[in-house]
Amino acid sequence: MSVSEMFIALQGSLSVDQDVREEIRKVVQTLEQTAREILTLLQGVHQGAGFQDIPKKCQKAREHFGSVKTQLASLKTKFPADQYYRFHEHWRFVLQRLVFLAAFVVYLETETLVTREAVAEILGIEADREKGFHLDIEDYLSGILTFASELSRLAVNSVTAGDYSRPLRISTFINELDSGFRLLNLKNDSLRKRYDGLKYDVKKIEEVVYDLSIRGLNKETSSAGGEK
């Protein structure tokens, strides 16, 4: 094979790879748009009237996740099943955002932490990497850390909306979440840096609860404040 023939063959391989990446990008763009729509919908809970509409907003968000399932099903077909991590960077960010959104919906519905398996089911993908297109553990954890930041914001806005018991419940939850993360030996630099931000979310929520106890706006928080 001549040098020119060798490079022509290489160009053929490059073209195929570029075509695959372009197809992936197109689907990821639709996923990002759907994620923005879900985020816009859920941001309404931070407004005063939004607290009365939480069940309705969660139901609508669940309907949007139906579109997410369809889009992810399409994404799976765009590359060989055994090359997940070769193209992972293309959808990593949007998948983390979808984890955050799914976790927020589940929390608003039940005030519990969604499992990785449950998120995978909501998204219509696998939890087990051996089964193909799956929810990577680090993507799950990154999404959960974003969700924690959203809860700190919710705690503040709950007070504005006159819901004085919610910040205490959020504080209990976020401290349990922090304790869970402390059990992990995080090797991923990006994930570890994001985890460092969790302590600020914990502190911010504790300040809200303490302020409520000082002002005597909630008997439970007053009791908690009196024990400090």
Given for the second form:
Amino acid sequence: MSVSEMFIALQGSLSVDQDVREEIRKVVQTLEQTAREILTLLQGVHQGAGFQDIPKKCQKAREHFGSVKTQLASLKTKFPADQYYRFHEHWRFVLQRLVFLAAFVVYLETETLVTREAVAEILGIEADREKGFHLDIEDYLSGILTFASELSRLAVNSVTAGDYSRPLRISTFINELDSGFRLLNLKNDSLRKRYDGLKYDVKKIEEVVYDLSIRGLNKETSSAGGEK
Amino acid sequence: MSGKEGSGGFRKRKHDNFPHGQRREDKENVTSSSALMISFKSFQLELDTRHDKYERLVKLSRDITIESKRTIFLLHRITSSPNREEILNESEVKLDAVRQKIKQVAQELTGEDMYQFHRAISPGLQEYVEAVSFQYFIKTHSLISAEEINKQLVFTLEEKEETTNTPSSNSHDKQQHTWSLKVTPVDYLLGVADLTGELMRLCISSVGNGDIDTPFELSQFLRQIYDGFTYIGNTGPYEVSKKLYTLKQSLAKVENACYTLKVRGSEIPKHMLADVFSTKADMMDREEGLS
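Alright, leaving the form predicted alone aside, put up the form predicted together with its partner chain.
Now the complete complex, all chains and molecules, led by this one.
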């Protein structure tokens, strides 16, 4: 094979690769759009009035996750199944965002942490690498960390809305989450950097709880609490 | 939150080389049995396994780089050595040793998605491509193809003691008897781009030894590669286009050398040409430092 033939073949394989990436990028863009829609929807819970109709908002968000499922399903078809990590960078970010949204919805519904399996289920993908298009563990954890900082906002805003018991529950929850993350031996990578932000969220929530305790507000029954 | 203090102290030792068994014993004391803690414990294990594998691969990659570099240095000595065959044989032995390392990489990657750990091994593979293509060029005066390289990277179970020595592959030994690793097109291209730098050096040093034909041959070969790279242009990733600049510089040096040879070759006796070139190469190095 002559040198120029070799380079023609190489160029061919590179441009095939580029086309695949282009296709992936298109699908990822629609996914990002859907994720933004869900986020806008869920942001409503921070509004004073929003606390009442949390269940309704969650239900709506669940409907949106239906379209996420179909979009992810079409993403799967864009590249060979055994080359997940070759193109991983393209959907990493949006997948983390979707984990955050799913975790938020599940928390609002049940006040528990969504498991990796449950997120995968909501998104219609696998939790296990061997089974196909899966949720990478680091992406799951990153998404959870984004969700944690959303919780600190929720604690603040629920006080504003007059729900004084929710911050206490959030505090217990995030403390457990924090001790979970402490178990992990993180490398000096992006996940580590995000984890370092978790302590500020914990601190913020502790401050809210402190403010409530010192004024004896945590003993009052909540007047405008969404549930109870 | 009984787990909090205990595991907090524990976190400080992040990323150490403690054997896993011992770590888990520590943890028994802080066990909190909530579902969340249980799942995070499994995450810990999963992340540790992944990071350990990554580190092992980085180490292998570094070994591959070092050995490949040494092979290249060895091959450069061919211009001044009277015994060509001996050096070629020695380089073959060295490259075989490198391939054994690559075999270990392939074993580590059995059942994994190669691209997940690609960043760890890519530098080593590029250096290997450089070394192997350099040797191939000296032998045959042509460019080794990616297929040819990959063909050499299919390993079968022949040296029993080799494979049982690597602890990670023990469990695979029974079911699997071949391992293979593929150099990706991009790694191949980057390796070849580095090869041109070596060829440039080979060209200058061969003139220094009074070899007049090699430079012309080399310049032709380099031009072919350069044409190839321009054909690829920016289809490839950023790194490939970046190498194009260095490649152009190497080519220019060789072309200038050829020019000088043609112009001055007729007037200067062969043994003095070496001096002309050593000063010229020196000047070019200085120019490079400025830019």
